[in-house]
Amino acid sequence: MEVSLTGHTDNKLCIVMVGLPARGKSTIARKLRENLAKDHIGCRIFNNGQLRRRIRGQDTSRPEFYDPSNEAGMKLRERIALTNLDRARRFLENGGQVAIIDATNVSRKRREKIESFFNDHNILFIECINNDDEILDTSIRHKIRLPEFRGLSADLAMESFKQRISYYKSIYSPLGKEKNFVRLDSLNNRILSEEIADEVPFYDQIRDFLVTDSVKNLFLIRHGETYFNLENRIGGDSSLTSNGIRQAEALAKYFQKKNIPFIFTSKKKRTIQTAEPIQRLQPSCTIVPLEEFNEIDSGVCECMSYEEIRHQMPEVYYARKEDKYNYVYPGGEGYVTMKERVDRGIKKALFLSGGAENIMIVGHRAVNRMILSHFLYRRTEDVPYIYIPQDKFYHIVATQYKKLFQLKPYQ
């Protein structure tokens, strides 16, 4: 085995995930493994939680198991951690190139043990940080579906998981003393700080993966026909017409054979009503309404038709016509002011979907234009004119290796 001048085995890397539960560590780990595999780099994930659940099952749903003062729980978790470290080391010694230790690893003591265990290998620590309460709450609700929480009510499972997090917080020490580390805002794919003292194998690829939005299959759908659509009115919270309901049911049948674990909608009735028939034909699907995907707020023009605006507020009508992207409705929004919140909604959807093969967003015309422009380059002046029909949907693939945009009919 070839050894570098620093004493580390060349082209062998142990990536150590760090962070509190529900911060996106496993999603980042899977993303790294999948992308490294595309470059024919042998990579494997060693997940402490999966091993723990195989050994103890539901026993580990109790928060007391994670109490640092619980000696029996500490010994078992230490044994599980050492078992995974040993497996990771054997993987690297037998031809593997990158081993990812997927666990909280929040204490400096645990990380020192890992450094000692892999003292002849390159080590890169990646800390995942996300303090968005809404995202955390939704993420926990998804995690408590795991078999280890079977038998607990949703409220008790939530309480148990939050108590588990508080125990980890009590021993949490952020990265800073380690030689090679990245502290990552895992919601926004933004590196907060980094220190790379050694020549870490594959680091340029890894860093690029960490900061790039990636989606395998995003199905971007506009809500079905509403009563306001028939009257050419904007904004409001109109319900679907009977035709809109038929459109939603047709979508449900079209996607029935695809596994859609998450449907992200706005908080408006028309998007949720479009998502509900799709959810009913899925074996396990969660509708997640996000206010970031609400339609453009047209301020003083809410619920008016374009014809009414032209006659009653000609100054608004013609000013907006002059520069549709940058115009902001009095008391409302414009495309230009929507960008930040829609981008935030996309980040939330990608984070919560956890790297799922398929995700769906049911949005509105203006919002869907902004989502498309996030993935597909358009001059700002052209964004308000992107075609967003109600009888077709966009299929988007956006990874480091592939870009795909298709407009497809579903009827």
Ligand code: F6P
Second form
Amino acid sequence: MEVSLTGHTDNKLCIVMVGLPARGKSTIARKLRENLAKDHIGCRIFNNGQLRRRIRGQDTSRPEFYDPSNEAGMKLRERIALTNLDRARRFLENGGQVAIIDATNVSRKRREKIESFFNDHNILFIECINNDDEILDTSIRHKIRLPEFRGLSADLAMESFKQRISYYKSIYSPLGKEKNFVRLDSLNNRILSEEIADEVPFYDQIRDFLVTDSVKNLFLIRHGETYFNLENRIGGDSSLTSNGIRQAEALAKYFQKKNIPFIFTSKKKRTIQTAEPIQRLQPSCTIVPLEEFNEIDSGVCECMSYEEIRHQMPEVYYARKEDKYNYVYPGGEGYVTMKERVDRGIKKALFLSGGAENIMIVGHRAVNRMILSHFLYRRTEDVPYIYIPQDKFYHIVATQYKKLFQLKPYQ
Ligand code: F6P
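Having seen the form predicted alone, could you now give me the structure of the form predicted in complex with this ligand?
Time for the whole complex; same chain goes first.
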């Protein structure tokens, strides 16, 4: 048997997720498992929440169950945690290499228990941190569709989940004393701090997976034809024409057989109207409008046609032509100033979709160029000219193992 530098008798690893509910722990656990599997490393997730739902179902949707002063609730949760630790140990002893304990594990006390339970194995703690209120709200809204909240109205379920979070907050202690840990900004895939005292097996791979943006299948669509498009007008909040509606319906049919759990749009009518028919043909699909995906704000030129700009504001027209990427519309934006918000939108979409097999973004011409350039290298001066048609979409795959960019017709 191999003896590691830490004195542990093998190169097995127990990963312990840490974080408040709705911080992306399960998504990261799944991402680790999928990527480790590609490297033929046997990994299994032990999720306390799933076990709790199996044992007690709806019974545990009440927030009082999570009140640290509720003895019965605490006892049951401890028992579930121990059952999963036992299972994880058996998995590691029977050929498994990496066991992931997917639970909040927010108190130091709970983590000390885990440390002593696994004192003969390597342990790596991963804390997921995300305090963006808008993301949390959307994420909780999605979570309350779980069967355990079936008996409650949406408002009550939201309240109950938020109360549950505040109970966890009351016993929260961030990582710091543990031997091997990573504190991760789980929205931006950024490591905030790390401490690795032992030779943690597979750490290089794991670290790399944690910081990489990955998307299995992203369908990037431009909204259907609008009344403004017919007149070559920019910006505004125009609706789809009947041709635009037909395009949206054709998209809906095209994607009917794929499971699209999330469609991210801008807050503009034209993207939402394009997403709606697609949503209607899906069994379960949420449209999430994000401001970050709004079209470039053309400031003083909003709602004008390119011809009108050329005649009425030639200095704007020609200056933009000269350096389209860096030109900023007076009172508005330029590609250069949109980058940060569009990147933020991409991070939000990836976080909210929780590693789903397929996601869709319905955006605009300039926004879609920026989204494409996030995944596909282009010199900045070429970004404002990327081809973004309305009768085709981009299929993007960007993982450590595969990169794909394909422009496809849908009708
Ligand atoms: O469809 C028109 C549009 O989305 C405008 O709203 C926007 O200003 C423009 O395209 C962006 O394209 P370009 O940067 O090439 O002007």
